[in-house]
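Here we start with a single chain on its own, the form predicted alone, put down as structure tokens.
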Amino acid sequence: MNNLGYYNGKIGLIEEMSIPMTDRAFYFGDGVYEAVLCRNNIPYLLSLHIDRLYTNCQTLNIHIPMDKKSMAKLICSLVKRVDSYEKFIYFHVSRGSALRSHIYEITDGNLCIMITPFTVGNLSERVNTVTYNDIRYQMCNIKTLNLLPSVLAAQYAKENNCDEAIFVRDGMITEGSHCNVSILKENLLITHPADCYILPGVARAKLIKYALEEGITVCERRYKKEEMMEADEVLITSTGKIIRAVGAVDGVAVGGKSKSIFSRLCERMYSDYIASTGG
């Protein structure tokens, strides 16, 4: 196949599948999503985001029609009917089917899961990047469906030639449209805390643990625009792009001053993805 949709048991080709009308998702955005990476028919640190995904559902009472175990079995043996090497794997559990009430009952959820081809590109090319005020809500930490804010900022950061809009609230950096933001100054790397302004991302996880690995002093901590333009490194990531450097912050130039210290845990991220799928 070329592309895979699955809801509820359905299969088909994503442009043929159809979801009802009472899908909380439709009119509600009411759901939880993930997404996975996934390479030799082996999706990438797919237990993690299987777990975070549960996290969340028991978070805002949302019940999952199976247990782990049961939903990695089946993306496992999904992603095997997609002809391709590398792919891009999005699944989301919305609360269930109602006609629409913002009061809800208890139900089993739906299942919905997209498969689709993906190339993760050149880790060493840097992105430019905008800043965007963050209007959103104080659960950013629950990874919902409810993604309107990060739509407008990703439209604006598409207007403006750039890869990625980073959110600023009240003068500080949360984090990016899609994408975790941290900073390098010599050998101490900054991220915002993993508090309700942020997602705390899989791979934001990976670098702090290489970080670490690699001697790198980490402090989670909020910081402001001024410290990010100045910093050594300005550092994105997320599940598509893994890690890259920013070259760009509203057309200024930043980064660039600690290219071997990127290079370390960019080498790092990197192989932990190539050896997790097969090597």
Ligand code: PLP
Given for the second form:
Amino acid sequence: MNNLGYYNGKIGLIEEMSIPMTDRAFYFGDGVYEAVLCRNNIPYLLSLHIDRLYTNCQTLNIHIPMDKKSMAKLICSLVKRVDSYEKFIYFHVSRGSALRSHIYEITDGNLCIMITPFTVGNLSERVNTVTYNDIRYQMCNIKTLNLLPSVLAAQYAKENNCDEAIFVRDGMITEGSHCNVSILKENLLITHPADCYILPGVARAKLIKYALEEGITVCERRYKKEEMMEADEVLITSTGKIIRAVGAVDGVAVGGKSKSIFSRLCERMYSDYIASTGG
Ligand code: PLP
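Mind giving me the form predicted together with this ligand, seeing as the form predicted alone was just shown?
The next block holds the full complex; its first chain is the one shown before.
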């Protein structure tokens, strides 16, 4: 298959699938999602993503209609049906189905999966960014389907010929529209604390691990846009991009002063992806 859509047991091409209007994802965005890279038919870090999905659903009182093992087994079987060496697996669980009402009954959630061909681009290519006012609420740590500010920010980046928008809240950098942002200054990696204003990214956790292993001090604290502009490197991390260095923010060149540390971190992140997906 060129791609695959799955909805509560039904399978087909994504563009031919339909979901009922009663799905709470449809009218409230009432659900939680995950995105996973897949290479060689092996989903990368699947258990970490599934753990985050279950934790988020538990926080929101959303009931996932299967256990973690069954979900992993299902995803691993579905990826084999899509003809591509690298793939992107998107899956979400909505709160379930009902006529539209803010008040909910506890019912089984609906599981939706989409698998599409994907290519991890060139990690050494720098990305250009724009800043964007962080108008999101205080549940950014939960990967909910409600992504309107991120959609607007990503579109704003595109319209400004940039690859990513970096959110600024009260003068402080939080994260990107779909990535985490960290900065390197000398031997220090600074990244926003994993509080309610950022998503604690799986790739961010890997970056922290490898930075520590490379002898870099990691400091989880807030930092201002001015500090980012002066950083040796500005790094973005996410499932899809793995890790990239930022080349410019709002048209002003940044980073490029710590190329060897960036290359080492990049190498560690990429090697882990390759080694974990069959070498
Ligand atoms: N922050 C936001 C807002 C995101 O949407 C994402 C990924 O989609 C990330 C951070 C990075 O998270 P992860 O590394 O788990 O992909």
